[in-house]
Every structure is written in structure tokens, then in C-alpha cells.
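First comes one chain, alone, set out as C-alpha cells in the form predicted alone.
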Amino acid sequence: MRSAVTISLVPQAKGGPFVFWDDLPNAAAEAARLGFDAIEIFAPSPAVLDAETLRKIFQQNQLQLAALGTGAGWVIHKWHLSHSDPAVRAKAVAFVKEMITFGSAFGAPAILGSMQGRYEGAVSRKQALSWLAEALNVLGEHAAACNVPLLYEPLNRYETNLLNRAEDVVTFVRSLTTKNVKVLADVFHLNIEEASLPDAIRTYGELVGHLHFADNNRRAVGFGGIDYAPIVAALREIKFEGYVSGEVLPWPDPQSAARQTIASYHKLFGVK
């Protein structure tokens, strides 16, 4: 398991759960100084990320790209994969494809979270899930061609009404024709939906490809009330080897949140 920390480059997402904001070079330098292995980037689009500049930043700081978020497609454009308009769904798929392609040059997967959307109006849950499955099959195979997995992030009931519980997510992901979709287990969301966080991790099992490391109040782990020891034990049971990424509020400030995240990671995972 390796550590990562989040940075957002999306002005429209201000107030969201990202440790660092706006200044990618300085965020990378601070992450490296604190001992993180990687950074997870939430960007408006691949067009704002210059690959050569990014490669230099990673080399200078001995960091990796853990993952690339796609949520800006929803935050900025209101595109999602369950939309009633096929043109909107097509734009959502194209946007995620671009993110997958860009991230794959760094060996990093794309995250599909808020762009899964929700069912509403005349769209039934069954129809929305059918559209979501269709899109994930296309995107999963595109990611496979790029030699990376696609990370699907189940969200809590307040953010989507499609799939919230581990049992339902596993059934859905295993029903896909693509076998290249992994689950991003976000402990903040799990804490809202699951009776037992360790059991939810065990339910996901080998599907877990990435972990969002947050406390129950979306602050850094240790600034809230979750007992992480049983969760870490469950991750070891399923032989999780992905990134443990701090997607948390920059509370009380980015540096403090980052320091607390890496300190908790070292304490819980026994990594120095």
C-alpha cells in the first residue's frame, strides 16, 4: 500500500474535500516533503495539464500520479452517465475517455464518481443503471486498451440514488461485460451507508483498487471518530495493494490536514 494526497485545480469545486488547491508545483513539493508517495489530481480537463510539465514535477519530487478525478465533468458542465439526454451522456463518456487516456501515460487510472449521476424525473432507476452499465463497459475497455483499470467510486445516498451499498455495487460491477472496473472504496461514504466498515471492505474484496482515506467528518483521519484499525486489518485480509489517498477537507489548513493524513497513514499501516 502506498500513500497519496489530493489536489484540486477546479475553482468551481471550492469547499470540496481536497487537501491542496490550485498550485500544483507547490502542492507536489509539500507532498514530497511530508513523505507522500503520490498525488491524486482533480482537474478541469486534460487540456489544462501539460504532460511534460507534469512529468518534470513528478521527477523533481519523486512522486507518482495516483489517480485522475473526472468529477469536473459534472461540477463544471453538469454531464453525467445517467442523463436522459443521449447527447449529454455521449459528452460525459468522451470526457472520461480523455481523462483515462491522459492519466494512462503516467500509469494512473481515472476515477468515475460524481459523473455516474442519478435517476430523476421520467428516468427510472433501472434505466439509469442500464445506461451506467453501458458507459462503464465502454470506458472499462478503453481503460484496458490504455493498460490501466477504471476506478468506480460508489457514493452515499445524498450524492447519488443509484448504488450506495457494497453488496449492490459488487453485484453490479460483476454483471458488467468488462472486467477492468475496480472499486474505489471511500471510507467517508462507507461510514454513511454501511453497518460495518471492515465487512464492507471484505465484501468488495479483490475489487478494491483504491482507497479514499478520510474520517467520518471528511477531515483527515484522526480528526474524527472512525476506528481505522479494523479497516486496516480488513484491507490486509483482502491483500489490498493500491493507494491510500487522503481526500479530505483542508482543515484547519492544507498543511495541517496533509501532516495529519501522512501521520495517520504511517501509524495505521506501519509505514515509515
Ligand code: LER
Contents of the next structure:
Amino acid sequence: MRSAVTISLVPQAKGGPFVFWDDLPNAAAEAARLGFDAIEIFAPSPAVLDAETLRKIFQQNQLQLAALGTGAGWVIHKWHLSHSDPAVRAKAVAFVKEMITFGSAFGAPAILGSMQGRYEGAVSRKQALSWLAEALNVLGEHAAACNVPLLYEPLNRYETNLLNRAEDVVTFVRSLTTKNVKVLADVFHLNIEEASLPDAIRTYGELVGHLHFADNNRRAVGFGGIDYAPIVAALREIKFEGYVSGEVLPWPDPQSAARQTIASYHKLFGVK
Ligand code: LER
Ligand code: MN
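Given the form predicted alone, state the structure of the form predicted in complex with L-Erythrulose.
Every component of the complex follows; first up is the chain already shown.
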């Protein structure tokens, strides 16, 4: 298990669940000072991330890149993988591919969350899921060629109408031809959709590749009401070894949210 904290470099995502904002060098220094192993970056595009600068920041702070979010393709451009227009779907695939390639140079996977999209208008659920499967097969194999998994993140019902619950997600992921897609379990989303959070983790089992570590109100763990001990027990049962990444609101401020995240991580996972 390793700890991570999120930073957004996407102005259009303001108000979203990211601990640090805008200033990567400062966020990295703060994350390192607090003892995080890694940072997870939500970036507008791979083009704005200069690989050399990033490498220096990571080296100076002894940090890893935990994962790279791709949601900016949706937030900025309104591209997604279940869109009725094939040209828009193609742009979404190309955008995620570039993110996968960029992250893989740092050994980090890309996250497919909001870019999965939703079905609406003339597009049926079946059609949208078939486009999503097609894209995940292509992207999963692209990630495999880059030696990283692809992280698929199921979202709650208010963010997508495609797949919200663990049983459905497991059936869908197992039906893919690529075997390189892992699930990102975001505890905030699970808490909206699942009857039992530890059972959902067990249902995902070995598919879990990354965790978004949040409380029910999307504040840092411990600032809300979720009982995390059974979730941690389930993660140990499934032998989860990935990143526990604080994707939470910067409440009451980024430093306090980051401090609370790492304190809860140490308390719950017993790692110093
Ligand atoms: C959005 O709600 C979320 O959880 C992100 O990690 C997905 O892009
Ligand atoms: Mn998330």
C-alpha cells in the first residue's frame, strides 16, 4: 500500500474534489513534507506537462506519479467515449491514449472516469456500453504496450448512467477482450451506490488497482462519517497493494485536507 494526494491543474474543474490546485512545485513540496509517497495529477492535457520539469520535481521531492486523470477531455472539450458522434469518440480515445503514453514514462497508469460518458438522446444504453467496451479494449491494449494498467473508475448515478455498481462493473470488465483494465474504487462513489462498502471491495477483488480515499461528504477521511476499519480489512483480504489516493475537497483548506488524509492513512493502514 502506498499513499498519494491529488492535484488539479485544470481551472475549469474548480470546486472539484482535488486537494491541491494549480501550483505543482508547491503541491509536490507540501506532499513530500507530509510524507506522501506519490501525487496524482489531473491535467488539462499531456502537452501542458513538461516531462523534464516533472521529472525534476519528482526527483527533488522523492515522489512518484501515482496516476494521471483524463477527465479534462470531458471537462474542457466535452469529449467522451459514449458520444453519438464518432468523431467525438475518436477524439476522446486519442486524448486518453496520449495520457496513457505520457503517464507510462513515469510508470503511472491513466484513469478513465468522466471520459466514459453517458447514454442520452438517440443512443441506447446497450449501444453506449458497446462503444465503451470497444474503447476500453483499444485503450487497455495500448496501456499494456506501455507496461501500465488502465484504471477504469465506476462513478455514481449522478455522474454516469452506464455502470454504477460493483456486480455490473465486474461482469462488464470481465467481458472485455483486454485483460489490462483494473478498477479504481472511489469510496465516495461506492458510498452512494453500494449496500456494503467492504462487500463491494470484495466483489471487485483482484480487479482493484487504485483507491480514491474519501469520506462520505467527499472531505478527507475522518472529516465525515464512514467507518473505514471494515473497508481496510476488505482491502487486506483482497491483498490490495496499490495507491490509496486522497481525492477529496480542499476543506477547510488544501494543507489541512492533505494533513488529515495522511494522518488517516497512517492510522488505518498502520504504515509510517
Ligand atoms: C469524479 O467524480 C471522480 O471521482 C474522478 O476521479 C473521475 O474523473
Ligand atoms: Mn474518483
